[in-house]
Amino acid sequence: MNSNNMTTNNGSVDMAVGRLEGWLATMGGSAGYYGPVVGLRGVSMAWCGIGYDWRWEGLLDGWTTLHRRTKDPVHLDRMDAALNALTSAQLANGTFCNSYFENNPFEGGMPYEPALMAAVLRTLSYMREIAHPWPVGTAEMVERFVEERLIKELWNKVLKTFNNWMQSDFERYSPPAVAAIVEILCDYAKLTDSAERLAPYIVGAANSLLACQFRDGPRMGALPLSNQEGSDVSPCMAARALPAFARLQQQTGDARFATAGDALERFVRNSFLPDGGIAVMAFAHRSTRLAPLFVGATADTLRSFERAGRYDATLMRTQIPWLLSHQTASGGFDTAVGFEDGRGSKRLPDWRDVIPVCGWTDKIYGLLAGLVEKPVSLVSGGPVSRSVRVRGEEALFMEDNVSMTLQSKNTDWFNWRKRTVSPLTCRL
């Protein structure tokens, strides 16, 4: 990504990135990064432990890549810890502990563990590039997951492709964990020299992509959640095919792959929001469901957009100054825009809108990343005050480098200590 392409201010996507570290640093331990979890399902107050899920995807992409740019030895060694962290985290048959995101603790979370690893191999490749050693026991977290968890336990011989659990009913799959795994394998048989052995995964995978991607009507070139008739659209989700079409055409040469990504890049073209943000849902019966827009998931869409080669100035034109726009005084962004009431309610922002994620702002990390061209300092946040909603009353979220809060006049709806497991208080 070319940031002599933008329009935007380097110097202001240099001061969010320092800024973004500065909150990363305050939700980061020595093995991993804690805190709640706003999602597309749900929301885990309760539990902010550390967890191992997608939340790594956009923090090792984006210090590989400015390692890439920069040479700062500092994002390197961010590579390794995280490895190391990972490599700990396994479990025997391949999944991690806290790898559910919104549903954790508990392990085994798709499409996050498969949306890990396959950052994890993009990481490993650019170790191999730049001749750097990978940590000890890497390669078997790495094997571990591949051969133990994706082709031992998940591959269904039936639809020939991969279910999302051993217990998935047979008829059952979801393209976006599909396609990240189709990333982790060319990427695995290349690093292992195993493209042979992998071949038939491989196709089987890409072939259940194609085979459920929507030829007509308004989600045209949409893949939706699940394969199951009647399966909502994520555009977000959808986006996440676009890099494994792009690896498979590549790979291929065949020209289904390159249609494929065709169409689906015109589907999630046309959900992006000319003044910002990205539709949350597409339905198959009924209207598209806009808010609530969550900001992560935008920058995501726009990285899905970069990694297949797909960069588009113009969305970035107008997408980057709109999810700056939602960086807090403490350096964290905001989860979303519009939750209850919808996009431009001129109400309070619900509380979800406000909590940073670590889970979504590692995503923003990572696009924000191949914008900056030379090294960036760290910058502390400030504190953050803000009047919000909590079931319909009025409270107050706030957040500074230690704990996070939000409290009502009658109630203390959270009360959360940064880098522990337990918030001292959660009625959410």
The other form holds:
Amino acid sequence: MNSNNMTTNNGSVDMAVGRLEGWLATMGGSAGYYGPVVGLRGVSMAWCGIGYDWRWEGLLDGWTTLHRRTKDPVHLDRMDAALNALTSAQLANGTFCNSYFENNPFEGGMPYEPALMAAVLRTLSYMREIAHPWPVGTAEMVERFVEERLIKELWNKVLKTFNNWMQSDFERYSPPAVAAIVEILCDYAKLTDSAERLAPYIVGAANSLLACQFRDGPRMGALPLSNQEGSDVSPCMAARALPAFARLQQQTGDARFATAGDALERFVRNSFLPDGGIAVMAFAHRSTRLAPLFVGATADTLRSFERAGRYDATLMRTQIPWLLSHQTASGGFDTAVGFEDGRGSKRLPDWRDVIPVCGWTDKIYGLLAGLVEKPVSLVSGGPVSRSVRVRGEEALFMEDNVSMTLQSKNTDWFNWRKRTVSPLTCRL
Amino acid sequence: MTTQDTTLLTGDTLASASGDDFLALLERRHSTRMFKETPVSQELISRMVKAATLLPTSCNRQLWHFIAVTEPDLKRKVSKLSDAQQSYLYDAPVLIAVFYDTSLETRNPCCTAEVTVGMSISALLLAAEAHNLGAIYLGGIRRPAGIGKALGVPPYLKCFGLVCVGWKDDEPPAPNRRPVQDVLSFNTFDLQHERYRADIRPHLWTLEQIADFRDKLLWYKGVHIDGKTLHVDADVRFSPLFQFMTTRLGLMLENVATPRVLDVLSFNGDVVMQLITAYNGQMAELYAYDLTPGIARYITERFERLRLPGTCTCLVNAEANQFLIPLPDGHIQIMSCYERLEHFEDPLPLLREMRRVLAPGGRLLLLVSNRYYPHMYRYKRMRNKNYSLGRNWNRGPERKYEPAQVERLLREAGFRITDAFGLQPVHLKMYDLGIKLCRRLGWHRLADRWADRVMQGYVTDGFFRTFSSTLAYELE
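Starting from the form predicted alone shown above, please give the structure in the form predicted together with the partner chain.
Entire complex below, previous chain first.
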């Protein structure tokens, strides 16, 4: 991280990371993080086990960054433990158990598995750089994912790109997932000296990204959630293609990718709100939807800018304070602002706004880890108690180091002991 | 004189020599669903079609025509027109569309034209195997006429399906086949073979028939054994219904220390697989119970191939014509049964057997399809008198129950209902219609709000439970 980055830190980031470390410690350890999920497409409250989804990417990146700067072996140990856990959670066809994030517990989550694997490969590249041996079975884990899952199962031989699933709609692909796959293949080719063999897959996937980029109109430069006509655009998900375009430009020297990256950057930049946060959805025939604003998605977009070499100090200065303002007493972060059509911002927040989720906070961790100035020490969080709305009813959300509960006068909506797979009660 | 010539002279010996090779070829052949990108030469395709033309044809008319589609865009178009949603249609380097002119034989009572086509297709499949190629026949085509049109075929030629051909990229397991004595009678029909009669009405099926149906169907309809879904239906596991079921079982597991768990009539093992991947280590023992050894073999092989992080014990029904779970009384603490009662005219014996093995204080999660829900395929089926519509053709007999009927049966079997839910209540359909209307009118904020309700309203325990697609009961 260059010195410009540090201008956003006046000690508050160091403190925030320490508190976030404290909160993460209550949710599990480097062998896996538990917790309920509130996602873009739904919630998974009744299953709170260790997810092998994209919750790892910010953590792995954060640990790598911290180790690079501090050389503290704790971070390397965490990476080793994480890679071991991921290896043991993989099935023979390359998928990972419980990788569907908001739809857990299922395997084969998209774009969550590619996002996870891209982060694994970044970690492995770093380990090779510092001559740290890879944990046993990691190379096979990566190979299985690339060869069995991506190339054998998801590669569409007709469209020359990667599908999301093996069944049903073969004309459909998801650019955010394809972008992560491009990153995976570029890193995998480098690590295994197989650039020539993988070139057709990389080129095909890259072309499919370019093919669905909007060339004009209010969404010019954006990538939709799916290549199908009329598909919506999520600026934060579209931003996840920025690092892929940067890698492609770097690897092929093809100016088309730089141009595509520039256009995408302009679109995403315009989607940031001046007071903080990023619009959740941009549509073709209606105004952009501002609620709910996902806190973690904002951090994720800033990370995408950073990973693509498009770091912007001004943007960071406006967005970081907004992010930090959503850290709670427990050290975790609110998931969103404005569920229930934005009405939450005026009255009580919706319950989904306040549930802290590992798969979003990891993105904040990954971003903030790059901004810390001093070695971070873990800070234990305090209890949280907030009034919220659950389906029109006023309720109380409470969190401490050992539990998370949501209760109204008449109903025990959710009662979860941390680090356990299933809640004691769940009516959500 | 050569060895071959010698065997020619010795009658039965001939059958065992060249006949064995032929049987070996037949045994080796399985439908291939994953193909390499390597192209198949035109010469090989010609040889396959040559084989097809050597098979008998009605009145030696030979009114067939084969079109090998290799051009990518055309292949894509044909795949789309077939509307079969199969990955192998996209992956196979060659699609052979099989046409026949049936205009002279439309009223033939033995369907000789169709039989001719069938024979030619089997020759294509066997010739592919003989050349170490993989192939699969796809007959479930929605718009055969459209395919003919796309390929410039004159209208008098009727499309009878597609044979996908390419170099194999999978090793499918051998499916269960009925023994010869079960399908062969000498001189007159052996009445014992009546048991293979197929019908969608449960009262016409014995338990043995249902067992046999499930045993064979599994290899067609079931999730591909490597965990790859390659069949008509999307993998049912990736659904809110399965998510609900898995997580409710998890809530039960949380309240019992390392319980013994049983899934009743596991079929392809989906529920058990969910339990293993989501709750591995939380169960003392996990059992999958179904009716035949073939089903047990499928589950075992599937889990081994997938290398799941845990395992289960497969149990096979101990009696031919009655339910008997091979477990002692009161052995199980948590039990699941997912949409299985529907297959039986009288599910009470099954429920009683489940009650027997459930320990006092044990819990059962039971999901049953609801008769009061307007499942559209039922109406389409009735209107068109077409039983290939909807689920019966690949699920077997099915009887839908009213909530009161299910609850009465459960009481009779000795269960106590502790909780009841409805999944996918009918009013969500109304919301869906409302959302579409709002979008059309530009009322997006209202549509967003309703969409949020749909997202949160999949499970209900209120009034609309009675009108939900699936009824879920927690029992003890």
